[in-house]
Amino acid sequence: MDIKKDPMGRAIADYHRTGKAGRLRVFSPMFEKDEIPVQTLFRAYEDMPESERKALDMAKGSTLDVGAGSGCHSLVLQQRGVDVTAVDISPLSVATMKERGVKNVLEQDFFALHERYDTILMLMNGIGIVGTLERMPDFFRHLDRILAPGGQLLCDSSDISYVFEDEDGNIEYPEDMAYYGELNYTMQYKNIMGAAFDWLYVDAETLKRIAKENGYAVEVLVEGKHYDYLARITKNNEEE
């Protein structure tokens, strides 16, 4: 990734260096512009939501932290003695993680990895990198390659159907929408505008169905207050 088109990486690097950052703006054709509070990307274990704490507590064996950002999850696991590798496509995030003391960091696309891991973490809506439901079978085929026998994927996502709910509680989706959780985003930090990217919010029942079709089982571990959930994904017939 070109650092001139890496708004999140620049925001993370600025906050690490100075303890403050400007606005990290998020744009989508479906919503009003939003902001990501950069300090939340640096939160300590005790400040994390229940779903993230639960996932970190369940991590075992060789662990991959996908889209690791500032490395906050990797640092918790590293301090606990877990063999953790952080991966991110952002060169500025990777540099920041190294400066913060994360020992094993890869600047790489998740879908280009070849090593096997016992635990794969995709937190903070991390499974969103799949982008669309159409890509989910490819995602599970990639898990076949990099998830060790008996391994687990711990991921969180959200059911955003509430966005389309009217005052009477009825949900009506736009006619031209393939799946309501498929979004397109652009991020901006200061004068840095990133490239548009697809992002997936997948409801638990849809995730269960697609996982089953591809030989995996999904167990919902935590249901949050904001339509979010933590799921554990394992290969069928291998769940411990």
Ligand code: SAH
Given for the second form:
Amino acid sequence: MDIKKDPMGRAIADYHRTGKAGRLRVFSPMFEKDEIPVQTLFRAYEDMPESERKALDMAKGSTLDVGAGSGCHSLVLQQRGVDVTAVDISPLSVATMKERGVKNVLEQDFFALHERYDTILMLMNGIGIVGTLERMPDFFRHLDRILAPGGQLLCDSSDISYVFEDEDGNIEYPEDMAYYGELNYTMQYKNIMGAAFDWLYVDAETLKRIAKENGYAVEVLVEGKHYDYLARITKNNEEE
Ligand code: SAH
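Next, give the form predicted in complex with the named molecule, keeping in mind that what was shown is the form predicted on its own.
Full complex below, order starting with the chain above.
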């Protein structure tokens, strides 16, 4: 990724260097303008939601932190002696993670990795990088390649159907919508505008169904307060 198109990475680098950052804006056709408070990307274990703490507590063996951002999860695991590797496509986030002391950092696209890991973490709605439901089968074929035998993927997501609920509690989706959790985002920080990207929010039932079709099982470990959940995905050996 070109650093001129890396708004989140620039915000992370600024916050790391100066202890403050400007607004990290998020645009999506579906939502009002929004922003990500940059300091939350630097959260400590105590400040993390239960789902993230649980995922960290369950990480074992060689562990991959996908879309690691500022390295907040990798740093906790590293301190605990877990063999963790952080991966991110953002060059400025990768540089910041190195400065913060994350020992194993890869500047790469998750989908281009080929080593195997016992635990794969995708946190802060990390499974979002799959982008669309259509890409799910490719995602599971990639897991076949990089998840070690007996390995686990720990990811979080949310059921965002509440976004389409009216005052009476009726849910109606726009007719042209393939799946309501398929969003498209653009981020901006200062004068840096990122490229638009697909981001997926998937409800647990849909994730379970698609995982099963692709030879994987999903267990919901934590249900959060905002329709969010933590899932553990493992290879479904019964069907082999
Ligand atoms: N996990 C971190 C950051 C979440 S933001 C946290 O919880 O705070 C999502 C991160 O995923 C960003 O840093 C972005 O650069 C990274 N990312 C997006 N697509 C990616 C891909 N295909 N491969 C690796 N990293 C990716």
